[in-house]
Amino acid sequence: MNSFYVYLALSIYVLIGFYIAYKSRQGMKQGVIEYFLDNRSTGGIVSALSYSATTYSAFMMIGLAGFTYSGGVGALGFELIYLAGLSLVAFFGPRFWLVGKKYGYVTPYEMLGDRFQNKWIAIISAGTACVFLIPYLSVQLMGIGYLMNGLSGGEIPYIVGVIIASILAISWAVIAGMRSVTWTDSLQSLIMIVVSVIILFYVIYTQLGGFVSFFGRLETEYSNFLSVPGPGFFNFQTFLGLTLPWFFFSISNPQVSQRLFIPKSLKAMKTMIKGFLIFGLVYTLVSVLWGFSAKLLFPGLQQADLATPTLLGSEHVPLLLGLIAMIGITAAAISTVDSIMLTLSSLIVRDLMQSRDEYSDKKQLRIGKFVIFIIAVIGIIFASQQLDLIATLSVTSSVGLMIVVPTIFGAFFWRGATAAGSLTSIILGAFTALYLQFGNLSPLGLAPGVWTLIITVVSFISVSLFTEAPKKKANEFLGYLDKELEDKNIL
């Protein structure tokens, strides 16, 4: 594909994106809540689209399609587990929103630190999030660099793609904070879903004879791929290890759980959840079918992750659709990058620096915007090295971020939960995740994610039983929630 067409498509996308970002600034006030949370005033549809774009990175079009290519229909079950995990959002979402509005929380870790009356919970949780999320951010930048380099036949250098993605993510995060991110995310999520559906139907109907022929060929040529464990990849241990962190993703990942603070009302949150469910189901089915399509058209690929790039760069996909698909994948990655940048900035300003009461809003914003540039530079440096270490950390991130799950459950449902229990579980959990993942260890055949969850749960409960809970704050926090949930008829 000629690099001119790649640059042309990118230019159109960038112009539209910047127009939307600048329009979002109109009427915006200057304050921490306005910048990081859109003043808790985001509508339901925008919340749903932004939540979808933030959650579904380039992993879907490339990673999930690759999983399907190599492992078969087990990939569908793997991704549906995440949708099942959205039940946690339906349960925790109203609780996050209610206490966030009452106490002025900006980050989920700020909430946990206040609930347990211990600032070190917020500090250590934010620190571990930086460890696990910055490399994951870098992987998104790497994906865009490889995509542009591959589609242009090497005419666009890898590092140029990385820098372009970084500049766009920085700009859309800085222009108007969460508001510009949610508005541009809305554009990007629409591009993602529309592009993937169009290409799927085009390929199946013009290249594979329609859905009847498509499924008939799958049953004839790859019948073992239509059952679990299929060719062997999705055995029980692997499936459990992959899906357990994914199930808790909606509350464990701060760039996602922070979105539970931004809807303007509980009604808007319900719309967000319903919209995301529809988006997620469609996008999951399309990505899996996309992987099966590549399997039929290109059965001999040595690397499963090449399924999508090979399909897009082939004669089976017209130039225009290939360009739009490139924009869709780029949009998916950038939506994740700018969301992570904004969330990490808020974690550093509010949790690591503990600036809630010490600095004015103006100073916090100035520091936060500067931090976004620093995060971007670190991300570019990591991505430019193309280190295997980044890939390892990106896998570890989903496991490592689970370490706060017991603390979140305890914060909302156990008056006896203690700060000591929380800190112990977070520290031991982080050590376990890093040690097992980097050591490539699976004691008793169980994946690092399983052991991480077991250790965090056991340590949180056992230490809490022998230490003192902040009873006054627990009674105030949970008493308020009980009253509000009962008044609003929410379980």
The other form holds:
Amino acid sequence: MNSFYVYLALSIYVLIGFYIAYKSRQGMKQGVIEYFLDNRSTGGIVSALSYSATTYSAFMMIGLAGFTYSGGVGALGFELIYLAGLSLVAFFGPRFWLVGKKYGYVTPYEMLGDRFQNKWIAIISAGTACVFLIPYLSVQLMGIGYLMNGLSGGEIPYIVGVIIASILAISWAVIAGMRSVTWTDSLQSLIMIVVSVIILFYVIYTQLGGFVSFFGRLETEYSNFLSVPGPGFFNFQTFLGLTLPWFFFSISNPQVSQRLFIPKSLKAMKTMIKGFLIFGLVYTLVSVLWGFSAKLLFPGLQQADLATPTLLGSEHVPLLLGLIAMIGITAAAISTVDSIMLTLSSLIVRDLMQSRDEYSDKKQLRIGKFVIFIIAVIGIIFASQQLDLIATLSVTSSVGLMIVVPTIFGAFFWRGATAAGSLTSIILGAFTALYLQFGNLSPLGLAPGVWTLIITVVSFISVSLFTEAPKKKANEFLGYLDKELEDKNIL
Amino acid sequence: MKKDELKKKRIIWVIWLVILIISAYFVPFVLLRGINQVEASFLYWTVFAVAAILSTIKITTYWSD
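Mind sharing the form predicted together with its partner chain? What's above is the form predicted alone.
Shown next: the complete complex, the earlier chain at its head.
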């Protein structure tokens, strides 16, 4: 593909994105809540589209399609168990939203620190989130670098793709904070879903004889790919190790759990959940079917991650569709990166800088915007080095971020939960995740995610039983929630 | 809704969701193991996801602003 067409397609996407980002600034006031949380006034449809774009990164079209290519139908189960994890939001979503409004929380860790009356919970949680999410963000940038480089036949250097992606993410996060992020996310999520569906139908109907023939060929040519463990990758231990951390993604990852603070009403939150679930089901099925299509069309690829780039760069996909697919994948990556940048910026301003109350909103925002820039620079440096360390940390991110899950459960459902229990579980969990992942260890055949969950849960409960809970705050916090839950019929 | 009724509904929905999620491991890995057809694990996981989505949406329909 000629680099001219790649740049042309990108230019159109960038211009529309900037137009929307600037448009979102209109009527916006300057304040921390306005900037980081869109003044808690985001409508349901924008919340749904933005939640979808933030959650689904370039992993879906490249990584999940690759998983399907190499491991078969287990990839579908893995991603749909993640989607079913959204049922947690039906319980936690309104709780986050209610206490967020009542106590003015900006980040989920600020909420935990206040609930347990211990600032170290917020500091350590925010610190670990930075350790795991910056590499995750870098991997997204690397994905765009490889994609543009690959599709232009090497004419666009890898680092140019990384820098273009970083500039877009910084801009769309800085122009109007959460508002420009959610508005541009909405555009990007529509691009992602429309493009992926069009290409799937095009490939299946023009190259594979329609869905009946497609599934028929799968059953005859790759029958073992339709069951688990299938060709071998998705044995039960691997499957459990992958799915367990992802099941808790909606409450463990701050860039998505922070979104529980932004809907303007419970009705908007309902729309957000509904919209995301439908988006997620369609996008998952499409990504998996892309992987199966690549298997039938290019059975001999050495690297499974090349399934999608090979499909897009082949004669089976016309130039125009290949270009819009590249934009779709770029959009998926950038919408995740800018949301992570904005969330990390809020974590640094609100949780790591515990002296924030001494600063005016204006100063906090200035620091927040500067931090976004610094995060981007670190992301670019990591992406340019292409180190194994970054890839390992990125893979560990879903496990590493899971360490706050027992604390979140305790905050809402256990008056006896303590700050000591929370800190112990977070610290032990972080060490377990890093030690097992970097050591490539799976004691008793269980994956790092399983051990991390066991250790965080056991340490949280056992230490809480022997230490003193912040009873006054627990009663006030949960007493308020009990009353509101009853009034609003929240389960 | 009264507090006790909310609690009862919460427990029922949590039990149902836990069963549903366990089934997403048990059915494909045990009952459908080695059945190499689209109508087996592929279909089961899709139906499982639809059931989880409908259950989640149903829980949100109780909410009132």
